[in-house]
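Read the single chain below, which is given as structure tokens and is the form predicted on its own.
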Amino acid sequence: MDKKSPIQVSVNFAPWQIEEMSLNDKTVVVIDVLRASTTIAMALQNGAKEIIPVSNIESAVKISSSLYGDVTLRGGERNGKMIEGFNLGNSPAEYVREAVDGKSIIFLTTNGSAAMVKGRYAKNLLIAGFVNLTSVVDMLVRLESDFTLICAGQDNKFCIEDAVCAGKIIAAFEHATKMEVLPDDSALAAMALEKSVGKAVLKMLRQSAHGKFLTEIGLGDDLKTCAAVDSIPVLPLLSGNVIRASKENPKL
């Protein structure tokens, strides 16, 4: 039997610098712990039909005008707060079954949705947070392919919570796979950071700049939800322009 090639793992801390076509035919994981990844996972767990990420308000309005109003919601935030005219903000607590079951949700956030739109040409695009970490790792193990982790960050700046989540995913993948893993320098940095502060996720979130900001604007309770590892065991996958919960085998 031929020996399989090592798995190349890379981390990108600056999604705004990524050329969309550079992700073509690749496996990509987008991480926005606070809070887009967590909110999307919560929405899908509670029966949302699909999430349509957009990068600006104009796109949200255009897409919503082409869909049926009674089954479509607009969700998201700017600077942490719900956008005027939207149905929902970006707090996972808002995405209860009564609100989202069976609905298509057009989703716009300051950082996360833009990173997801960047990855729309990827062969496989997974949405990851602490809440669905094992579901993401299980899929990556099944794919047996190189992958790139994109940390959404905050306002074009590095975010510790996304980097720690990336490090935790890589460490779990190394433990779960039988293949050799070759992390790049950014991946090594994420793994080192995870070893340093990743054992106390909620404490780390509370000490992070974004976590402090959310607490200041009255959304501190979201940190507990976002910190709960493997609490929402769903795998959001983007296909084309739409994110749905995974029900099928990955594209091998």
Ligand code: MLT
Given for the second form:
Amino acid sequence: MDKKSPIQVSVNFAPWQIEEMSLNDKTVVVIDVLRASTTIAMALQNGAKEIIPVSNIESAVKISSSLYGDVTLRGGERNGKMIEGFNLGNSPAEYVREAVDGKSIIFLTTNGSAAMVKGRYAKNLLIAGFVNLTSVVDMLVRLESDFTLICAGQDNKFCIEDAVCAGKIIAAFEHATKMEVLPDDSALAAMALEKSVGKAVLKMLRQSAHGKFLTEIGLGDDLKTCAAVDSIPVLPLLSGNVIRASKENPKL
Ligand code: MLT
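Form predicted on its own already given; the form predicted in complex with D-malate (MLT) follows:
The complete assembly is shown below, putting the previous chain first.
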């Protein structure tokens, strides 16, 4: 019987350093725990048809004008707050069924949506947070291919919550797969961090810089939503420029 090659797992803590075309043909997971990944999972769970991530306001306006008004919403944030002229902010609590069912949502956030746009040439692009961790890991196990985890970070800097989530995904993947796993040094660092602070996710979010900021501006309840491991078992996949909940396997 053929012995399969080990699965190479890499982590990138700095998405701005990534050369977009280098992701071509790769399986990529974008993580933005606070809060873009969590909000996208919530929107899709509550019936949103699709999320269209954009990296700047000009793209949001341009895409809005080409879509039908009554089925399209604009969601996202700048400095944690809803952008003027948008319908929704970036709080998962806003993305209830009454607001998002059947809607296309143009989505602009400071770090998360930009990292997703950056990954658009990937063969498979999955969106992960703590809330859908097992759904993501199950798909990675089925894909049986090397993968890269991109941590969206915060203002071009490392952030602990995305790194801990990356570590948890790799640990769960190692546990679930029968294949040999070869983590790069960044992946090893993420796993070490997860071992150290990953058991108390909410506490870690409350200690994180962005968690403290969200709490200060009155959005502390979002941390509880973002910390709830496997509470929103959807698998958001980007295909073309659009994120939808997966019903089928991506490109195996
Ligand atoms: C981001 O993309 O930077 C975040 O999702 C920020 C936030 O709204 O908490």
